[in-house]
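There is one chain below, alone, in structure tokens, taken in the form predicted alone.
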Amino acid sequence: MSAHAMAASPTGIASIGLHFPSLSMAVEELAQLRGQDPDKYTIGLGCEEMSICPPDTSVVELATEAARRALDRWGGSADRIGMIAVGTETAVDMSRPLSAWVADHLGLKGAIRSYEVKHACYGGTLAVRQAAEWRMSGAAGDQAALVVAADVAMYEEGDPGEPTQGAGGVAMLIDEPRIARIEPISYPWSEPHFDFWRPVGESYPRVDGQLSLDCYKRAAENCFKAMIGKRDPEAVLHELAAICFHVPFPKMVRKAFYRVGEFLDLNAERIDGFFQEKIYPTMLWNRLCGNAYTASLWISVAQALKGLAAGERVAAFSYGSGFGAELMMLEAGPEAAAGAWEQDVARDLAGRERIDAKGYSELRGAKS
């Protein structure tokens, strides 16, 4: 190969599409149907809607609608494709990836790498950081990657992980630093743990949800103590634009930051001061649609990133259980300000269905 095409390329994300189903239900409907005190799910929680979806849709068409989004977006050469990587843990099959599905149903063949990341939550990022490294490294030439990540979350009726449920789907174009550029340096964190996890045959996950909560803040902490090494806590924050997590819940997410917040000696009133200014605002879409598992970090950053002057920073924690972590920081680029992906959740969440407690009943048992 030649030296020109060794050349490492600028690398960021150039697109960007969303998609989440066409149903959806209050979190107070789920409290009724199950007998409990609606607080508990939009205060103790901080859930407010679930999407579902219909017996029509899976996580492959809401990879392909996402993927398909982004690339109409895009405007680039399906020839300039040489890489697609899926994160998921809503896998459709043990052996066959779901990029697979995806490239079939959008028509993308050849000299294409294409497979599917595991590892809970966090295969969505883990996709995202090897399609920036492979440009990084110069492998890539002028080669652009497609990353998706998409998930349903479903729970069995009546546990306690259930109000969190949600489904959706976000793809990227990994390629010129149009909306955001990816830095080359992140911090990741590993342990291995069983907080959540699904064995092979088993409809639904197993979670120690004590343990999760517990691991997602220890890893938080770490992530965030080797990004501001020994500078200064409050100065590191403050020049973020926003701090983006992956949101199993919205109090699981300020449970974290206050876990940071407390390691690097601020006080209460900073850390709450640091959280509704540059956290909170992120995870709206989120609290909309509820946990997506891999595609749940990409949507709050979705949402961030969305009218960002250039140059401003974005800080983006991933966690999957088991345990693995890592916190990357992206700039924007001259096109977030547009936010032209959010004409896909306006579209979405407009054109959804609300069912009520008696129709998501008959729904879980038409799935089951």
Ligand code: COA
Second form
Amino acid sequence: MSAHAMAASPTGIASIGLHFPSLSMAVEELAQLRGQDPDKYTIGLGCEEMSICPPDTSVVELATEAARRALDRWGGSADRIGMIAVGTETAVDMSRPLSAWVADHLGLKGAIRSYEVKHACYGGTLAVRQAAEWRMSGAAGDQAALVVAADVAMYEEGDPGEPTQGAGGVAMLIDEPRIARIEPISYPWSEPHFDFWRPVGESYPRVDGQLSLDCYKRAAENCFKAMIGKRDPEAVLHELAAICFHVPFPKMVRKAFYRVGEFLDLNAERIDGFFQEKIYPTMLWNRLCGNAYTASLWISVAQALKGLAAGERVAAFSYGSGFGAELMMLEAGPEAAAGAWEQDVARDLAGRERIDAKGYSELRGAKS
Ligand code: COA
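Now that we've seen the form predicted alone, could you pull up the form predicted together with the ligand?
Below: every chain and molecule of the assembly, starting with the one above.
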């Protein structure tokens, strides 16, 4: 192999595409249906709306359309794509990877490593890391990776997780760092637990809700501890333009950041200050679409990057039950400021048809 082929390539996000399904419902409608106080969902969990798939939309359409939008914006030649990695926990087949459906719809074939990554909500981040490290290693040469994170989050009717449901897809071309450079060092943490899992053949996840909260908080604490090291925590957090989290529901993020802040010896006022300034604004799109599992963190990252000046840094904390977590660091590139991918959000989220409790019940009846 030539020295040229093994040279590490500048690596990051070169384009972003997002896609959300065409239906939405306010969580207050679900509260009415389940006989719950709506404040439990809106204040207790911090949820607002959920994106819902109509019968003709599945994770395949979410992943494919997000990928199509990212590819259109990228503007590169398809023969430069050497990897398609799709993170999802909404598998449509136990063998055939979701990446094969995406490749089929987009006419991508040839000298491409194409596969699916599974690790609950962490799968999309693993796909991003694999693509980035493939380029950083030099093994990719001048090739780019198409990475997709897409999921449909549905719980059994009446399950405590039902108000956190959602759906969406995010696709990224991992190539030149036009939108964001991916920093080579990241901070993983994993522990084997049964906090959230879906046995083969079952339609809905089984969840030990309280355990999943504890695991998520412990993972966040350990990842941030490793990232901050011996430096002054306030200075490190202050220097970040935004801190993005996987958003199973917004209150979870608040709880996790409180745990991190307490561990770092910050008082409640400082923790609140950082949360309001650097975290809460990154969850606007998440609050409108609900939990989209693997896509959730990347929806938040896409929102945070939009409008940043080149050089501003973002932290991205990924968590997947089971559990595995990783804190990544990104640095905005020259195309972050324009935020071209915002038009996907404006088109999809604003254009959704709102359904009520009756419509939702009919849809669930039709789906089961
Ligand atoms: N008004 C305002 N707040 C209310 C309320 C009301 N009427 N009723 C309850 N609440 C609050 C509770 O105090 C609680 O807040 P707190 O944790 O800050 O004290 C919150 O609403 C949730 O109530 P809780 O009884 O704990 O909810 P739950 O057990 O029915 O469900 C989860 C919560 C997280 C367990 C559930 O949504 C779930 O299983 N989600 C899926 C798993 C998940 O997302 N895990 C996260 C890590 S990946």
